[in-house]
Every structure is written in C-alpha cells, then in structure tokens.
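A single chain comes next, written as structure tokens; it is the form predicted alone.
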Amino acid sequence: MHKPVLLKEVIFYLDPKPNENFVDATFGLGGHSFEILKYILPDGKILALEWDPYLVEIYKKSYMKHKNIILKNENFKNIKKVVREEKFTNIKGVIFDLGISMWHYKNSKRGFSFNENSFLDMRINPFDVKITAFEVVNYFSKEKLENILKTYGEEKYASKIAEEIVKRRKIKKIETAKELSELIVRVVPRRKKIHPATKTFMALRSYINNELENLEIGLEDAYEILKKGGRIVVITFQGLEDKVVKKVFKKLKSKGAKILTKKVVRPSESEKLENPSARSAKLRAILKNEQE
C-alpha cells in the first residue's frame, strides 16, 4: 500500500473542513487526496491534477469513480487554466507533493530507477515532453551535459561523469538506466546510503520535464486561485525544489501572505523508519492573508 509522506502534517497545515474545496496539484497515487476527502465530505470537492496520462488511466479504470474527486491529466503549471475550465471555485487549499511516485520507479519502465534495464526515457508525460534521457545522454556535448548535472543536480562530479559518458557512447550508445548508473558507480565514490547516480538521475529527469521552471509558475498561480484565508502546502524532496519554494514564498510574503512554517517541517524518526522514502522530505506552508 502506498504511504503518503507527512500525511498528518499536511492535514494540520491545510486544515480541511466539511464542504471545502481543495486542489491536489500532484495526484500521483492519491494518498493525500483520499485523506483530505475524509474531512471535506459531504459536499467538498478535490480537483486533482496528474501529469502522467498512464497513471490517470489506471485510476480512472479502478477506484476513481468518486463524485467528490475530479481527476485531470494536466501539469500544475496549467493550474489556473484547469480551475477556470472546470469552474472550480472557493478553493481553500492546494497541496504539492513533488517528485515522482513509487509507481514511476517500480512500474513505469521509463528508466527512472537505477537498477532498471529499461530504456532511458524519463519523461513524465511522453506526449507533452519530446526529448528523452537517451537523447540527452548520447547526443548532448560534454559541456552541456556537465552544465545540466551541475544546474539541475548540484553534482560535484559533473565533469567526471560527463567525460565518462562521452567516452563510453563513442564505443556504444548508453541505452538503459542500468547502463548509465553502472557507468556512474565507476567514477563517483559511494557515500553513506546515497547511490552515486542519484544526483545525475535527478538532474536528467528535472531538466527533461522542466520541473523547476514549472514549479515556480505552478506555485505563483496556485496562490492566485486561492480564496482569502486559503493555504498552500508543499512537500519537496531535494534542495533545488526547496530553493524554488522559498523564493516564491518570499515573493508572496512581500505581497501580504503569511508563512505558516517558520522552520521547515520534516518527518518524524518513526515515519522515516516506517517509510524510508520520506527521509529527505521537507514541508512548507503559506496562508493567503484575509486582508489582501
């Protein structure tokens, strides 16, 4: 069973009540939405956005017949457009649970996981995103590869990895996630529990799917669609996402918003033990001031 991260904390900061409306900007496997639903019945509604069309199909076919959830195959950068099209109003809160779901790592066969022998794709929506990780890895210049790894992954071994990729692809194209991660393991020293390929995979995924740029647009627009007294809760899993959230929240604060999390909220030790994927999670929340 999928375990949503920081669930109690999300409910605390969103503060859902009967008959209120919410937007789940990153539906994924639905964990946060189904929990929020318990608090907003009978007439509250959730507008859920999920960018991966395959995930949307899976949910529409299974248990997504719930009248209180409207599921749309959209990226959160289009949150304003979807809200307008659905005539979805009186929005009390928006939740962003960033990154990709466990389904992507375990079932999508798109090369998100280091140990997979699947093709280096890494597109969250293969219909919207035209470039694959295979193309980036095999055809971008050493300089461009190095820049992507530094900018989107903060990888200090970027130069070494880019050099090794260029050397290897001359002999044979790097086709699978496993081939790429094995190459990185040979040039990056292993530290603690973090796999040496973590930052490279994150950088490629983030670059290909325009994740950081989309997040900035999505957060600012989410604030616009909120009613006064509404809240945004964001869960990040890596430093660059968190930097974007802090930057946008700072801008919104200057417009009168109130930051609800003076310090970043992290999972408890017991949650980290129970759900290791929660380890790097950070939660921040903001309130749209009643006076605005």
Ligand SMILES: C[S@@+](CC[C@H](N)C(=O)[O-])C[C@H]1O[C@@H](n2cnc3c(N)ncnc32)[C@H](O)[C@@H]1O
Second form
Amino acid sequence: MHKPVLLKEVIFYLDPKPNENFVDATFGLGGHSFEILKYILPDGKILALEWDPYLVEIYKKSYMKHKNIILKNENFKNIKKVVREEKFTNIKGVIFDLGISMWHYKNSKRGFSFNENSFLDMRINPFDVKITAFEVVNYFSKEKLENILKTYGEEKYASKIAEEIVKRRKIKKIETAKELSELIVRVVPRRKKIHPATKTFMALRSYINNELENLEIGLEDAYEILKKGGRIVVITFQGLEDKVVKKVFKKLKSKGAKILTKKVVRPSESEKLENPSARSAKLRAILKNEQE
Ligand SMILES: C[S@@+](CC[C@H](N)C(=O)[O-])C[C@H]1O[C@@H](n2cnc3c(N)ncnc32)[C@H](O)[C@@H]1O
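Just the form predicted alone so far, so send over the form predicted together with the ligand.
Everything in the complex follows now, all chains and molecules, and the chain you saw is the first one.
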C-alpha cells in the first residue's frame, strides 16, 4: 500500500473537524483524502481532483470508494471552475501533494522511472498534454534542450547532457527511459545517493506537463475558494516547486494571510527511514485571515 507523505503534519495544519469540507487537489491513490475523511465524518465532504484519468478509473473500480469523496478527473489549475460546477462551498482546507505517485513510477509504463524499458512518454494526462518527453529529447535543438534542463531541473551538466543526447539520437532515436538514463550515466558523475539522471527526468516531466505554471495558478485560486479561517497545505519534492510556493505565499501574506509554517516542515528521521520517497518532501501551510 502507498504511504502518504507527512500525514500527521498534514492533519495538524489542515485541522479537520466533523462535517467540514476539503479539497484534495492531488488525489493520487487517496492516501491523504482517506485520512482527512476520518475526521470529517459523518457529513463532511472531500472534492478530490486527479489529473491522470487512469488513476481516476482505478479509484472508481475500487472497494475504497466512499460517498463523501467526489473525485473529478481535472487539473488543479481549474480548481475554481470545478468548485463552481460542483457547487462545493464552505471549504475549510485544500491539500496539494505535488509530483506523481508511486503508481506512476511502478505501474504506469510511461517512462517516469530510470530503469524502465517503457516509451519515453512522461505525460501525467496523455489526453491533455500534447507533447511527450520522446519528442522533446529527439526533436528539440541542443540549445532548447540545454535550456529546459537548466530552467526546469537546475542541472549544472545541462550542456554536456544535451550534447550527448544530440550525438546519440543521430545514430538511433532515444525511445525508452532506460536508454535516456543510461546515456546520462555515461556523462554525469554520480552524486552521493542521487541518480545522475534525476534532474533531467524532473526537468522533462515538469516542462511537458507545465507543472510550475499549473502550481502557481492552482495555489492562487485555491486561496480564493477557501472560507475565512481556511487553510492550504502544500507538499513539494523539488526546489523549484518550493520557490513557487514561497512566492505565492508571500503575495497572499501581503493580502492578509498568515503563514503557519515559519520554518519549512520536513519528514522525521523515522519517516525517511520507513519511506525513502519522503526524503525530499517539504511542507508549507497558510491560513486565510478571518478579516478578509
Ligand atoms: C504525490 S501524488 C499524490 C498522492 C496522494 N496524496 C496520496 O496520498 O495517494 C500527486 C498526484 O497528483 C496528480 N497531479 C499532478 N499534477 C496534477 C494537476 N495539475 N492537477 C491534478 N492532479 C495532478 C498526479 O497524477 C499524482 O497522482
């Protein structure tokens, strides 16, 4: 079973009580939603958004289905529209647990994992996103590739990697995640426990799915739909996302919001040991001022 990250801390900052309503902007396999649900019964509801249509299908077929959870196959950048359409009101909190889920790495076969022999796809929603990682890697110019790796992955070996990609693809197209990660391993030195292809994979995924732009829109609009005294909790897994969160929170603070996490919240040592994928998680929370 998938382990939701920073679960206790999410509950602490969202502070769910019986009969309150919440939005889960990134439902995944529902780990956070199912925990929130325990606190808001009997009449509290969760409006859950999940951009990946296949995950939505899995939930709809599963025994975990629950009448208090309304799951929509939507991008959280449309949070305002979905809330309006569903006539969902009195929202006490919104949770964003960013990135992709374990299911994506292990089961989706879309080339998110380094050692996968699957096609280099990387679209979170293959119906909405028009471009695949395969197209970026095999058809973009060296300059554009280098720029993507720098801008969306802060990869300091961007130039070397882009050069190697262009050299290789002249011989044979780079079709799978494994081919791409093996090529990167050859040109990038190993950094402690981090796989040399980490930043490249992150940059490609973020670029093709527009992750940073979606986050900025989603966060700003989430604040608008909250009731007074409502909260937003965000969990990020990479520095550029955390930068967006800090930027939006700063703007909201200037409008009267209260930042609940003066210092960013990180997983405990025991959580990191138990769930290594929580290692890089950072949590920030904000409160909508009662006076607004
Ligand atoms: C880290 S997982 C969430 C895991 C979830 N909290 C749980 O405990 O099962 C992030 C999820 O957000 C989804 N996602 C990514 N970008 C999204 C977006 N813009 N709108 C809605 N869902 C998105 C991904 O498909 C993924 O399932």
